[in-house]
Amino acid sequence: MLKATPPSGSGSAEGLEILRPGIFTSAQDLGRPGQRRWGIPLGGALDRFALMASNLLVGNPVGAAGLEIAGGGLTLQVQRALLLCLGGGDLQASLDGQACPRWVSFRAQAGATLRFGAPRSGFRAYLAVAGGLALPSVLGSRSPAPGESGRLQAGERLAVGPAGPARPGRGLRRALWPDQDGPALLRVLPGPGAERELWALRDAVLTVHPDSNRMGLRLRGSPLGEAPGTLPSLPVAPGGIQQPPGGELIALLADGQTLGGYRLLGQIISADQSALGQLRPGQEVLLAQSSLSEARQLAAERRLALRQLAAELGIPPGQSGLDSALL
């Protein structure tokens, strides 16, 4: 079990108890940026926007650790009164039998039970807790250590750190809610020498294969056929689209490797990588070629939206964590 110890002077270690872990529930923050040169994946939340926005809504810095609930099925009990916020996919969450709001902070009293059903839209929900999960830090992150799955088990208890002055009822403007219905459109920068292959994928409808995980999503339906055999290894990053020899495509996620010897078709722009993390088995995916200028503009717009949210909530720039966070 996790040995979650709150910071000194924070009071009770009580927070959340996992009663039923669901398909795959893990504690995640924003990962380990700056460690890839040592071969250590970024890790952290697959839908970074959802975790960051939810943290702000309960008064946390954007990088505080919360729960990533993949596929639903989680049941947990609140051990003391807490301020919570749910972002990301709609997993039909309920608190003591009453439907929980998404993208708005709410109170949960001691003894309350929070349940998650099957995904209605998206695939991963994020539960932010005022004060953040007080888990051990490994290489600067409270996400699972490299080489660990991090899947939580029934009976595990997660401590919560000291909370700030945030209050319930603070929400994300509806215009900022991500669209998680229908086919997902992902914008891609071409990989080295892969412009022709990426262009050939423009009309293809790809499908997320169930044999996917936090390292990468397998995408079926590519018209490209077989790829060349092993190539010289190149640096790869979350959002990279690889083409193994069999032709099936793989979109790398946060736990993906740092080097790859498959053809690199392109890089999904950062503004679309949260949408990538919400894809569920069987969902259709469309790829569109992007440009560096578009990618930079969309990333700037997403960061501005989070800065404006922090300002609306009265969180000073130096306390939001946005200055150092990768989006």
Given for the second form:
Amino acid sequence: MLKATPPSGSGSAEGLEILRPGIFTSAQDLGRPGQRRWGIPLGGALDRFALMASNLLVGNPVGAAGLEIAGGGLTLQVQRALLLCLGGGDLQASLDGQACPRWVSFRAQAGATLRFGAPRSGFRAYLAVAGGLALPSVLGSRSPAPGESGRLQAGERLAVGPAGPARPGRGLRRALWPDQDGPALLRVLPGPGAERELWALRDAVLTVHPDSNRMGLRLRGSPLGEAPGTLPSLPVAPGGIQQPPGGELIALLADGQTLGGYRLLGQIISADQSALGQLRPGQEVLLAQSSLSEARQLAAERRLALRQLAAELGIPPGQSGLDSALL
Amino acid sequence: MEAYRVTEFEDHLLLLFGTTPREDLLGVIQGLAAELNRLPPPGLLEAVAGLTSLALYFDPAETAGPPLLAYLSGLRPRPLEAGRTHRLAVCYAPPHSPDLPWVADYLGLSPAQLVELHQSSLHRVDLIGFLPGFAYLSGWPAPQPVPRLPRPRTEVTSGSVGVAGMQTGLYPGRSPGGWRIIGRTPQRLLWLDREQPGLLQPGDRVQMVAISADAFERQC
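Return one more block: the form predicted in complex with the partner chain, after the form predicted on its own shown previously.
In what comes next, the whole complex appears, and the chain from above leads the way.
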């Protein structure tokens, strides 16, 4: 797990100041793997690829803490000159009134204002800051402590750690930009005894319900009808698709609970979980059955793309955080 | 070894031992989980016990389903005896027990009889989860299942001891909650600065020890 160094010596805790928090902005890293037996959810960025790629572009290890800006409306002030990168959804960000580029590092001067509008594609933007947000680590992560929303408020100031030698203008190849337009296609591995149900969902157009949060997305439009009721609690994980009574489906996200008492229809493959984290209320979703071999192939491709990016940027494997494979 | 059905995902295995909870089965599952977490094979992150299920979370770069299943088949679980027994001080007096009179009345007991029944039982930790550190305990002989609150409280104080169905639930932190609160423990159940954040693990036993409201204040 990444252990960034808190700001030292100078006593300067300056970095970013939240002027307007927007819909829901929180500081996130890659969360707390391996603590589910204590009831501790994974947590961390919902679009892990966006946070990891943005971090690399500013010279950070992939797991440095950045901002997850959900739904837009955030305004923040840059308190000292910082190297930044925006990834994830297009939330019409502007820096001092100028449209702000995505997936490329840029320098913001002290006093600059970064403003986010409404989502044009995707739902969550990620702001990586060279040096990472210097927040206290709780159970190995700088994401909000378990059980806390971590929603940032106007006036909050976020300190930034010491930055490496990265430069502005380093970008992500266009071929690696996620496609966030149109209906989302999520590939799913079937849950125990749920092959038939998953097959029955193949033609369904599901819709993301507004009553969704970082714990789970509610999906409407399932043709499966009423579920058989509750089952003995079983361990569940982010990406799990549950069928509670009542006809809606729930796709579990990073803050989702560790145990569930509903039928588990399947598990969204890891390569598609970033897309899951970018769904916005009202968006249409299609599910398709996948296989372990396909899921592993796609995960390997994504991991390779991040390794190549780190290599292009001259970040040594030991410093990229990519050797810890829990991505 | 109990029969189970395996579902393999990218980074975890889900083992289903049927869908009917049984005390002896729970013991086997908890014994396996405890053993796997005590001595994890290479690449295993952790094992998490359900009521009739067991999940093995692993790092797919280091291991995969088949070697983990092979390792599992060589394990001899040591059921329940592996668990520790905790004595948990609980204040069943006001203001820490807002639902105790209702629950006693519902079960046809006096409040004193309810407290005696609850604290004289040896409870077992069935599950940890739902909320960070939330413990589901079974083992107290409620005369009948206790219904949850029709509308969950928006805030339950930390350490609250609730009952629902035939179970007892321990709330480690402040949270919303629908269980009926019959007491509160001054004992901390969750530490966010420890490597093992929770006091309780599945399979542990819990003996409640009734304390007065004054004693609660002193121990807080």
